[in-house]
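Next comes just one chain, in structure tokens: the form predicted alone.
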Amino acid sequence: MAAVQSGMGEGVEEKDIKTEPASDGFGNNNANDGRLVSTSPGSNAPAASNKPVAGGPPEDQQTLLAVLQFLRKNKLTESVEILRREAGLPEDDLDPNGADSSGAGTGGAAGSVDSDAGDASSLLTRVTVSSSAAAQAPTKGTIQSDCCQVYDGASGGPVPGNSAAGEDQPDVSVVLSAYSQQGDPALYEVYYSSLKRFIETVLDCHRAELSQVFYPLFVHMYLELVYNNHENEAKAFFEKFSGDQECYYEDDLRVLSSLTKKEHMRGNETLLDFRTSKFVLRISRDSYQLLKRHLQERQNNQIWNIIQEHLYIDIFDGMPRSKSQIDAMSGSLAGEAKREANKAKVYYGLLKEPEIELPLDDEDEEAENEEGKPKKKKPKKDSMGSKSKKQDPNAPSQSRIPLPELKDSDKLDKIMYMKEATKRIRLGPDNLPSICFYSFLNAYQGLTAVDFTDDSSLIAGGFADSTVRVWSVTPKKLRKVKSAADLNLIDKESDDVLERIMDEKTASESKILYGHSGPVYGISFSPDRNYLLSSSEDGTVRLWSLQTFTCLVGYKGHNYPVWDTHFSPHGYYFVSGGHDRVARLWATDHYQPLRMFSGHLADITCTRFHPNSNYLATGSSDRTIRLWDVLNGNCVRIFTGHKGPIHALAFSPNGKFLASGATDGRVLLWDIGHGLMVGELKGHTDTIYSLRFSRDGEILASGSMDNTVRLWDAMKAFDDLETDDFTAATGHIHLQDNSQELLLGTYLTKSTPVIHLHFTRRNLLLAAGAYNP
């Protein structure tokens, strides 16, 4: 039932490799390419884009040749040609019968392929033994690299099908062979110097970007001399250049100086994470001609090796980009996003509100005419579809995913909402809303997440005593459903079945639900207030009925604790996130995930549908933002900037903007049509953990642990902008230093941080955190 998908949907097909770009003889893309070509086994192209040259190591061709015997064996002519055009081989070159001009050297491994290699894995096997002959270890270009794992560069994990062995995780020991290139110790402190040096003296404009190399150049060159035992030469090299990377990368660096023999490599999960998924760079032809020429004209192997083997270089036509440029959009684990991530139509409108019949309130009228107020003409009824007759064209249709038909209760609920809209308060910069701050007392810091009804009848706390605790902020008690037997004697024909059926010895404020096993990291309310979600330490998502205040269903799937989970505004699916890097889509009648999101390096710490339910956000410790198609489960935005885990997301009601909050104290404003960072609000001190636009889109709130709730003018933030067609197809931004300008309040409490916001359907701010004396 569950379909896994990779990160950025990037599976390669056969028939892919006939469209792959050449390569400019450095392992990297030109301007509008789509994929790199590369001989490095992490790499997202197929293997037979590998092309040894013809003049090259008599190794090195008789594996060419044995690859191409197996693609014509397997009638596959159109890749047999392009890989013979692409490697300069001459057509007499390749004899059908299994026989070529080289193939003596090498024990004829290749020649006899054609025997019996009827299936991959024997074609392997003799490939490797012909490449280990040569090797001890594998080295860059050899086809047991690339062959027994095919890497997507995106998810840092095998792309689904390509990979021979069958194997789901990445080998450690082939992620770590690459490092097995032998160069002189000594001289790796020389190369790396001498790059800097370079760097440092060429022009100001490209200087900032060629700088990008050095922190992946770094880590490369230092894990590759713990890996070659060369301990002392490592730590050395460690402790002279560390100093020199920005600053964002303090925490990766803790990490990479804990890894001092090779033992310590092999597991590490940050290791295996840099190594598999390709370190992005955007980078202007210009400046990248710059470092080319400089390395080859030193042949600094040692280097290019580096850069070929596992970096991806992004270059587009231009201007270069500025030191402020580029910081706004580096910090995250792997680098920037490549262009092509966020090139995917996403349907951001929002879906067309059923027409539902508004009555004439009575009740409204009446207390009209007691004020003595004339009497205003009200229409029979109103539908709420009216201000939308037409579809926006950039909604998705309203059967692009299955969503659940509207009960009866849904629609007394919608007629309710319009009704309190009615009496909206319209918000802006002179008129700010009134902030209600629920703080829980004697919760000695065991509150870790917060929720609140769409109605703002209701508020759960999910504690670390594993328990999720439910009140009511209204006088109406909490009540539980009659037992079965009580319910038989109700008259089920009365007008007040609804309230007959709750047991009135049940009433009080607060309920407790027991059922996890560990600290409840999320929890969520269902739109229609009948449900409620937590997810904990426990690994488990739990569905509690808040008619009998019981579990009915735990959701078993993620291994690790699940630090977060989020319904669908249209009920029916929700969302969960955590320690195992996989964001899981579920329905609350299957016990299996539906899709199962994979791309990020680190932790999902925080998750969240947009508002037509047909995308949803994840943010991580990778400090990056993914927004997936619930549809399909493909990756359609990867948005990079901030400099720490990200806690925080929340999209604009309109569904065009997302805004992000992480450890780095700032909001980060992202167009999502375009896939660009539009805004960057600074201000707050420490993490961010709550962030929520009022119901009209005006303002945006944001809730932090430096114990401070900040209002920022959303509508000033977002009509200033002007994405002409060159910012919109190369990324680049011009980011404002406004923040001042945007921030209308700062509201301090007094020793509370804050970790949940929510307007009410009048735009009455609630705020929500546990007193820490």
The other form holds:
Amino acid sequence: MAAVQSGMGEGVEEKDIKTEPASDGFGNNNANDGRLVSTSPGSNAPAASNKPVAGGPPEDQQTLLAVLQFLRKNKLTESVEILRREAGLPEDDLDPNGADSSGAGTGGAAGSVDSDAGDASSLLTRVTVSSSAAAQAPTKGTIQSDCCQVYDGASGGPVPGNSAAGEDQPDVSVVLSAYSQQGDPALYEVYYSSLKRFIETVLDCHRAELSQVFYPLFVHMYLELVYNNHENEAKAFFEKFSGDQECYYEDDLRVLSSLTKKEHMRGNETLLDFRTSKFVLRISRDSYQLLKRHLQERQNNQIWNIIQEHLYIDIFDGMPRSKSQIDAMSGSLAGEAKREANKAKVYYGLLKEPEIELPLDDEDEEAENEEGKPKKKKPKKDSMGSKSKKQDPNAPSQSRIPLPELKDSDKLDKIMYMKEATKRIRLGPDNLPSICFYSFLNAYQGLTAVDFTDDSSLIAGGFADSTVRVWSVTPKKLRKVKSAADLNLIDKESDDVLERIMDEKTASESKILYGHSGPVYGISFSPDRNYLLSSSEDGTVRLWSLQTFTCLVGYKGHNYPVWDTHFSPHGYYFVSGGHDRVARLWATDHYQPLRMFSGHLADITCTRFHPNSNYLATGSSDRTIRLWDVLNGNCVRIFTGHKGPIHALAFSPNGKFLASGATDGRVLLWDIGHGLMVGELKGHTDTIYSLRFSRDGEILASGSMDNTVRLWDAMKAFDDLETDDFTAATGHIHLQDNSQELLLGTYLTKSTPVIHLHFTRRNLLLAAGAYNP
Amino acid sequence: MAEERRQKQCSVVLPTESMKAMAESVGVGQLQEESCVALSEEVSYRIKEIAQDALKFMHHGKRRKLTTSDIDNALKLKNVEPLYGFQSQEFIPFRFASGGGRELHFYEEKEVDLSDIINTPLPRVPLDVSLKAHWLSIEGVQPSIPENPPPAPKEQQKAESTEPLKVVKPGQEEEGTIQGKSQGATAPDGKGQYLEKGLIRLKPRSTHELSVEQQLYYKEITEACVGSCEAKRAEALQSIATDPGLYQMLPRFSTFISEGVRVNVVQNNLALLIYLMRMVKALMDNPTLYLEKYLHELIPAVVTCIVSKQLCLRPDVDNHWALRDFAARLMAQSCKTFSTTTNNIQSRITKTFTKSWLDDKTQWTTRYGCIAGLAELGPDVIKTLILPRLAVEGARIKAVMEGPVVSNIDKIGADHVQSLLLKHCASVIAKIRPQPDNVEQYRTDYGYLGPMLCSHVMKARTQAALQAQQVNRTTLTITQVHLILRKIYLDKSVVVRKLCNELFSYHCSTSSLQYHLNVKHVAVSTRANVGYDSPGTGK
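Please move on to the form predicted together with the partner chain, as the form predicted alone is already shown.
After this comes the whole thing, all chains and molecules, with the earlier chain placed first.
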């Protein structure tokens, strides 16, 4: 059943699709099942504004019909009844106002089906239960999920024939049947090579652009051959042309090469992605016309059909792009992101610091005065103050997302933070940070995740043996809270009650948390240091208390390994993502997810919250990064350009930029507001596992499997960009190859891969990794 | 993976024979060829799929090495029961057998005696995970501490010293020719350019300015090395022998030593000479230093300490012989490590020693040094250079010992030379001379030293026999343990390696493990090298 659930949660993004493929909406209804909790924990913050937006009536009709048809097809009469009852519809009756959208501007996609999100989830569970009860073929679950999957990523416009088929009988065979029309298998090679010849003879300026067509064409032609049981022709075709493809598709080609039978296509996720999501290409109008004319002249219908059905060609007016420009952006599983995908407005500004800060500032300043170093601090404070007072046009409104109210302890922590911030070292190319390296000894290759608390007092490690270990790196030892019986004996009125509740006898430098039943791949401290999250191969995310050192909650939802989890910088919310390709947003006090973000075509490998908590970024092994809006679950940015699975993400402290690192050893820099790639940092020779900006954003540190920590001049990387007149409209960037200038330092460790980096509040860089002798 | 790609990706499938063998193992005989082909294709596809999933787990486990648990997890993803019994990190317990035209891989299961397991001592408990912090960089500069890799690896130091002026060679590079042209064309401009270019093309060298910390360190270390506090000296020598970041100070150290020897030989300060020799030893022990560059300073210093006529104020009382022995050993060690066909250190040293030894006027002290230096170079040198001269030397010693008393010093010298010769030659003779040891025979062969040699040789023989016995006994116990362990573990090679590793690490000499394996467990060492070390595990 796991697959069913995961499959159904797909398809929240892509709001700019003109006509929805029918089952997109179906897959969608689970995504909004838990609306964002409308009150903040422990306070009465205003509810998130829910503007009801009616989905277009024809779409609703279509979607509902599709669902009903699907259920009937599968003899789930019970479910049909239920659905009809829940939706309050007679057979063909519709309620045009029934759609409830959980956010503004979701268009037709999000929440277009059901009148009530809560009902939707209950409906879903019933559907899944009854489908299993109906004793379908045991593979039913996966098939169903696959078919849902099909549409989630399908970012193209209407697919003739394909979507119709999906409505009637959403089954893999139908999806695949798009391949059934076939020509003579022997001619495939001829077609392909004639196109190749053509493209090789066109003008230089068009050649690079048109060459983009090769890879998707190659894949689809190969799959068509395989689907139609022309195994030998397929093999010959593959052998002949696989060498021509760009090297960054090597991984996919490897998967493809192992697939030679029609039966294999069933259940292979990578393939379904190829087939069902349209491969997106960006081609200038001139080049496109050239290609079109050629194909029409030659009556090359085979290729033309593939282009029409499986490719989405994003045509732009203007100069054709150069090879390097194309290479910078391509490499993802499903081509580049469409330009429209990155057009939505993103409020990347920081939230205003809570007002509680102001009196504290004065106190702080007084304290500073006592210490006798007010000079350094004042100008900085002013600039910061003025910034936060002026409403940043790019910042989201304070109540866009309900955030937890600050507790007294949080305020104390803020004061500490401000104090530390005044002692912060100003970093720069001439003033590099010191790096303190924490080596895990005797870890026997078992260290899988590390995190530091924001104040750098605790360090936690996740291990392959399912344990989570927490160390205190300050002289203050870790203590548990006393047992309930002992707590009763405490004088609750005393001033040091917080001290008294701790059990001195349990003081130790490290504690081990047992609970997971598989390797722990992701780990994250809550900002207030009271909790620790860990995600594991066993499919759960666990919340641990750092007061009692026990497990508080096991969040179940991902049924497959959860690769990463990250706490929101404001606490309370967290995100998790894993093998099931869905990122989930949770609140610590809800055992079900609040949001499900689906759209990635492969595993989600890393997750990261934006500093303002309104957005989160996910990196995936489909080699894209997506930015999601927490409020409405929309995908607001898709960044392509990496050539390998992404393993590290970092937001700049001002929230404007995102850095990402992948197995290809490159760090890419992205401008979130414009949705553009703005830099490429080459130097690492192996997977980058950690990225971090210094506290003021001047330095970007990257740690990699190649046993190095590298420091990059982030200021310069982003400054250059502002002087550069990049064309935000077209999104065509000219990347300078200035990695060497930006590289400020390379520090080699002694056979210790660097898997985590952290800047302390005073800008000391902490790094961590396991020593592998 | 890359290899797989190179050999036509599509067609890599398991051989059909394997399918047949597997079918047979589950009781299906006579599988048709067609079904075999179909099966093998299907199986190959699934295996590849699982391997690709397993890679994901490896990446997320932040490892470079795929483990069996990754495969298990990948199987779990596919809802397949994991394969049990492959938990071992190190090897996969498959055995291979062939015969009757068949080839099989099978899982070896041996009977294990329970009492043996109970009686074997428990292995050492693995250490718990712990956290250690060090400075990777301090304000952008990486400190040279043992936790960090050496700042300039030995190869780099070597490259710097062996290819010093490659860049400046005229005409070799484009720049060179350009420079030449411009120089010829316009003299003043050319000169300016030449200077400019000269600046650019200065060879990249290790900086000669030491940082303040390095200067302090150098001062502290040198003071401690020649100071009076023995504990401090030990610490300093330890630091020289282990610290990875000393290469910048190496020129200073070598000058310090050579100058120190020069001064102290004149002043006959034996203690300081000994301290300096210990510094040389520490420098040679440091694995990160490329000493070749400084041998021209170090070797003369060492040789001085071996052959100098006088090393101390009172040669009759002070034990300068020990210094000569120590320095001779150092010399032998440097010959072993640094002698190449190009620098010919060993032969040059040998010539020097022999020449002064052959000189009749050479004093006993120098004579002693020469013999010690030669003897330390190994049994071959003893055999070819010392043994033939035993008779002559014996006569000389006899003249001093039994002749008229010339001086006490000479007598002591002759006495030392005699015992030195006896010590080194006895073991060599014991090896090359057949038994029985006849005193008369020895006298005719080796003259004055003959009878004494004879008794020494006989002593050496009995000692060797005794040692051999001991060695036999220890190997016996080891084999017994092997026998026990072999019943528990299945792979002998691993066990032997592990066991011997334990043994050697206990005796603090892991380096000779491979040697031990080669000698004692030939089968294992070859197998282990192939099957065990090849996955790039290192240990």
